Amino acid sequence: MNIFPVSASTFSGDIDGLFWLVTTLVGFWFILSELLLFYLIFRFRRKKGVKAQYIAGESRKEMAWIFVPLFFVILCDISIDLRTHSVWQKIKETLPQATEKVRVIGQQWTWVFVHPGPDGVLDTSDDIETVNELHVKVNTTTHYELQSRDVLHNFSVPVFRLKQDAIPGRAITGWFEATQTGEYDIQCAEMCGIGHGLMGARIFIDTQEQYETWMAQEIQKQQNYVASK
């Protein structure tokens, strides 16, 4: 059974692996402690003619019940920390060289995306601006520049396992590399106001040919708009 959404980025498998590691270790100790708790409740339940015994927990045998599990729990914590650090370093601290760039702007309650035009450079006259529709190329390292025009938002692409806060007054750079084509959800994962639930968008992961076709259509729309003025 696959409980995750489609995996469509180069680092989504690392996030899924981290999830399973935490779930397995925490689940193991939860089940073990609950089984032990109910066993002790049943084993030492009140019995007629048997006087209760006060245990101070000072003997070596009694202290072993505390420190032996504690030792193994700490080992589990260390293994989670080591794995988390390596995944964080790969996704957040390493910025591979960009092949493409896009600007992502959150505002109440929509997403605005600025794509570079045919010159491949942002902030030039051929930029293509879209609302709630992001286009990227498959197998291409893309840098995103994330901004907010009003309040705190969160740029979330579930199929990438990507979540990043958009903070007013800051431009945050991150990256992703899509691994398969398709059309998927973009969400705001931060409660940003009364219209938060409506702040959804779509990401289109295109082949090179699909991307060029889309760009040509957008350029034609812009030219038609200018001509109609």
The other form holds:
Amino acid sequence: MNIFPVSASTFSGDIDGLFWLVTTLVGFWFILSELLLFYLIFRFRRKKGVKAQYIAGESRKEMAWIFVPLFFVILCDISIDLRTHSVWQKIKETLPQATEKVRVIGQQWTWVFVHPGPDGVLDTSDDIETVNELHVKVNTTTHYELQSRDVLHNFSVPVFRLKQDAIPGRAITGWFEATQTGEYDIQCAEMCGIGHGLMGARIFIDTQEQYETWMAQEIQKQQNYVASK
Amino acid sequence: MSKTDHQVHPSDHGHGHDHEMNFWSKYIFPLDHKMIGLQYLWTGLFMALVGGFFAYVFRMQLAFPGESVPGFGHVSPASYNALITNHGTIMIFWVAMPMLVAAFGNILIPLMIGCDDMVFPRLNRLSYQIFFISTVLLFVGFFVPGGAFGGAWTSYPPLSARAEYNLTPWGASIWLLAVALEIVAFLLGGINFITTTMNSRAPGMKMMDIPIVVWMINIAVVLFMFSVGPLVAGAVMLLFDQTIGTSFFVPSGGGDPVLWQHLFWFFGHPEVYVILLPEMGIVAEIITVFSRKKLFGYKMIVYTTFMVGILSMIVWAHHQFIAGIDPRMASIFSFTTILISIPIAVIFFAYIATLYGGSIEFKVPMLWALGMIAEFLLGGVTGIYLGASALDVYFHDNTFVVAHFHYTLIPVVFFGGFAGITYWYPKMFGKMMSETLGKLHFWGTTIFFNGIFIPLFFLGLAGQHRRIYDYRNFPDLAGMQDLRIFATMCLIGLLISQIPFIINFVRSIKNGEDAGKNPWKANTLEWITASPPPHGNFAEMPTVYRGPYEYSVPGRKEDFWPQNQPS
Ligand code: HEM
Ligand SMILES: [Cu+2]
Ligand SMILES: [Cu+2]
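Having seen the form predicted on its own, can you show the form predicted in complex with the partner chain?
And the full complex, kicking off with our chain again.
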């Protein structure tokens, strides 16, 4: 079993790497503490005729048993902090130049995606709106603009290691760049009412050609719809 | 410390009328701190069964989606949400708080500091009565039109603020009112704890002679008082949003939903330490007694606990890394959060160091205390993952989080709670519990507990989000059903493992061996009086000569040295 899902964005590797860093550091302390605990429990179990020792733990020498390991714990903490800071800056604080834009709108209990049409600009008449189906291009820096029409939702794409709350009254911009094609889950990761457990969508990471084919189909659909009126 | 008047004249508030008390005034409207403590304990244990039953229902739904759950029936999405919401609410506010803070605080503080009762016994009784009303109200919420509230225990607006969004017009308000009343009850109770500890200590008991559990309960209460104010204000605003159409938290009317999150987590994060601290105190008492050792670095632990309290108040925004607030603040809160690992590590290192050179006896309370340390360690270290903001982007609202906080809360609430109950049971009821049933209970609980939550870490790593009633709606998650079923089976094992405890608890009240005054040969003052202690606690009010942890002092025949024994 692979413990992470597919890694499909330019920053998902950073997050997985951070995970392994933390696992190594805290794993060391965790195992050490458990071993020590079990060793002491076993070593000092009650034996006939053996009295416990009187140790107050208040002299400097005794305190060293606490503060020396603590010093190393602090070093571990600092290295985690530094690494976290740099990954966080990359994924949330900086906004690289976008080549594509898409609008993501959460509402009880569906996702609406607004793709710019052939002109590549949002809020024009050729926009393509889809429900629970998001199409993006692989190897393309994409900005998403996240909105909500009612309550809090959260736009989560596990294969990107991407997550952002959608807040009614605000438009929040973030970014991703897909590195791998395929079709994956989008989940809503903020309790949004009765249908929260249903609020899934699919993301289609397309090649340029796939994306164009899909768009042509959507335009065709729209024209048919208009014609039928 | 000076003797206060009421210590000299216990009859001032009714203790003198012991013999006249009928069932009603003894058990239903008591003034005695021990009886009020027991009322909290009974209520807490009962609510644990309710919260556990809810967990059974929603875990069955996750294992066998869509099928009828024995003992409950069909689980609709609305009832699923109501179940998880009230499971969380009940476990935090109706189990952890009454059991660890109110019950142990009430039972232990006057006994351990050597006075006859709380300073304000009537206020104490009122605190339980308000708590009782809040409990009834919480249940009423299930039977109103629209059903019980299901917007998660965090109750984020706008979902919680408008009936058109949450579809529980009555449930949401009743739930909120019940929580608010519950908080009022603990504020009243807490005033008593602090005043009593500061003013009524037995003569000779200096600040650094106070047993660690009393210290920690008091620090927990202070923390609760400092952090809860904003939440109460928030609750009133939210209630107005729900009922009279204000828009404090609703953007369409100019409000800000994120404001609620600040108010909530400014309370909510310290709250986990409010629960943690009393229990850390309980564990410290027990490991010293059962290893016959002095507590390693007692003073350092007290100071460090203050530091935990202060630090816990500046970490709240780690719940909001991706809530749409300025991303530049994340690194600061990431830093403070990870900083908290330092004092907590100090305390746990000190506990582990206490065992060194001991003479450890594995009685049931000690098993729970050691189990708590061993299990909580995993909860503690997994917190580091979530404190790291960039990783939280992946783990936020993921079942990794659910596993993490249950690895902190269950060791704290259940391991710590059972440690305390089994340790002080002889004092509370004058009888010993069965060791065999106790060990059965301990091992069953420990094994199944790990069986439930280890899978949740892995499901979380695989990208599974929480608060979702049927994972078949998500193609990438539909697999791994075996793990979900395994977790649910372990939950059933965990629930069954509680039966020996219930039998043990109830039967021993009558059939247990007589405990005598001091069955564990412990030093603290509660063990110098009869079991159970009479009204007014002590036949003769004690005087204190030394700290609480003088075990195995060289040159003494006995390996313990009660605090009240003159040299
Ligand atoms: C009997 C053992 C327990 C089991 C099997 C259990 C199981 C669970 C599970 C699976 C969830 C996640 C539900 C979801 O997100 O879909 C949950 C939520 C929660 N649990 Fe427990 N739990 C147990 C005991 C406790 C205890 C002792 C506490 C606290 C003292 C607690 C506090 C919470 C809280 C606060 C939530 C979050 C509720 C929410 O999302 O609104 N649980 N529990
Ligand atoms: Cu949603
Ligand atoms: Cu949702």
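Numbering follows the first chain given and starts at 1. By rigid core we mean the largest C-alpha set that fits within 1.5 Å across both forms. Values in this document were obtained by computation on a predicted structure and should not be read as measured data.
Using the core for the fit, does the CA position of Leu70 change by 2 Å or more between these two forms?
No.
Establish whether a shift of 2 Å or more occurs at the C-alpha of Lys51 between these two forms, with the two forms superposed on the rigid core.
It does, since the Lys51 C-alpha is displaced 2 Å or more between these two forms after the core fit.
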